[in-house]
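Take a look at this one chain, the form predicted on its own, written out in structure tokens.
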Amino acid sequence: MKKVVFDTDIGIDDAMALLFLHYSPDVELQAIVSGFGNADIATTTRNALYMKEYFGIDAPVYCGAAEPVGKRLGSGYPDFVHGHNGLGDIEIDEPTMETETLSGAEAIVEIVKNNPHEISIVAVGRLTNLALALDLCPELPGMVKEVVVMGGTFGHNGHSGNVSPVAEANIAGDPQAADKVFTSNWPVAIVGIDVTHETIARDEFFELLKKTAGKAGDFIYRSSRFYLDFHEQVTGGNECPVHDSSAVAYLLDPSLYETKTAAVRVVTDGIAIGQTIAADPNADFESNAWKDQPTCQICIGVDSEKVLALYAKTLALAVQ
């Protein structure tokens, strides 16, 4: 059983990932920590509370970071991807529940300290909350079981950036925080768009969930309409990449992914801001930016059919 803290800027694909965690028999969800990203902090926190209430999720919700710790690429929020309410503009009720009193970063530290070497952190938004938690508790990396990050791109499988030619949105939304996380000595796996863009959900997949996953499948189907419309404008197909749920799939079954070990740095300024750069930890370069840095596992290949099958199988448990 994995004890999981879910760090999220809840939009459409984040909500899918949360339900993946919620219905997995192998997960004990400890907390949902909100952050800015797909929408402002008020909206993402509202969405986390809505999901908790609507689906009867036991985990407490903590309000996390409202802004980056450093310079970010761009401004505003991608309502053209996730809708103005972050959930595809489907009708949702205002939650009656409230967040806990601790901040997101404080909650991460407290939960890890209370469960040393047992907590898996799945981070599918900006990495601001984790960077702030490191400020509060520099020894945190030595107490965490694992960190799985959805973010970044390293040029594998022909995929590059989605908010610049070289940068992915989660990392570019707070590059300084990401660089701090990747250069801290904890077990980090990075599930980037090198593999999430290889894992494509077509409308038939959402139809399947609607038929087999009850209330959860209906919610995913309805919220996905906006998301699919956006991606159809980009690719011409009625389909979308499976981003955040891929981080959960890695958590549940790492064998679905091919990985390599690398030291990872993030560009924090200039035209390449947000770029994730991986280097062989044993290589010698003129630059010492990668020298003596901790390593991460970066995903470079995926069995996409098995990832989708695992998601559908898990969500089917929603009706049992």
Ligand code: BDR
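Numbering follows the first chain given and starts at 1. C-alpha atoms forming the largest set that superposes within 1.5 Å between two forms make up the rigid core. Only a predicted model underlies this, so the values are computations on that prediction, with no experimental measurement involved. Only residues modelled in both forms are compared. What changes on going to the form predicted together with ligand BDR:
- 280 to 283 stands as the sole run between the two forms where every Cα shifts by 2 Å or more, at least three residues long, with the core as reference frame.
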Given for the second form:
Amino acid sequence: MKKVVFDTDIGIDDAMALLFLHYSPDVELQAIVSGFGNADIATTTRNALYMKEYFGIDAPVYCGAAEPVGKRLGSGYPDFVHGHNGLGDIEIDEPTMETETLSGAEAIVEIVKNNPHEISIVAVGRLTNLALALDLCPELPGMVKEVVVMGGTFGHNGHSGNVSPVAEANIAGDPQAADKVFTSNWPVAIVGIDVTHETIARDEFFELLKKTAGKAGDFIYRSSRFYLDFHEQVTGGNECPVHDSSAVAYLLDPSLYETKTAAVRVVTDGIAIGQTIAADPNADFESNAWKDQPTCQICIGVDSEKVLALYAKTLALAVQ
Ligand code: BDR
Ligand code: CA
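Next block, the form predicted together with ligand BDR, ref. the form predicted on its own:
All chains and molecules follow, beginning with the one already shown.
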């Protein structure tokens, strides 16, 4: 059983990932920590509370960061991807539940301290909450079981950035925070565009969930309409990449992924802001930026059919 803290900027694919965690028999969800990203912090936090209430999710919700710790690429929020309400503009009731009193970063520290070496952190938004938690508790890395990040892009499988030619949204939204997380000494797995753009959900997949996953499938089907429309403008197909749920798939079954081990640094300024750069461990560079840095596991290959099958199988448990 995995004890999971889910750090998320709840938009459409984050909500899908949350339901993947919620219905997985192998996960004990300890907390949902919100962050700005797909929408502003008020909206993503409201969405976390909405999901908790609508699906009876037993984990407390903590309000996380409203802005990055450093310079970010761009400004505003991608309402053209996730809708104004972050959930594809489907109708949702205002939640009656409230967030806990601790901040997102404080909650991460508290939960990890109470469960030393047991917590898996799945981070699928900007890495701001984790960077703030590291500031609050520099010993945190030694107490965390693993960190699984959806973010970044390393040029494998012909894929590149989605918010610039070299940057992925979660990293470009707070590059300084990401650099801190990737250079801290804890087991980090990076599930980036190299594999999430290899895992494509077509409309038939959403039709299947609607038939087999009850209320969860119906919610996913409705909220995904907006997301599919956006991606259709980009690729021409009625389909979308599976971003945040890929981090959950890695958590549940890392054997679905091929990885490489390397030190990763993030570009924090200039035209390549948000770029994630992995160093060849055998190379001897003039630059010291990667030298003696901790390494990360970077996903470079995926059995995408099995990832989609695991998602559908897990969501089917929603009706049992
Ligand atoms: C990431 O950015 C957000 O839009 C998604 O929720 C995902 O976490 C993909 O680049
Ligand atoms: Ca996200």
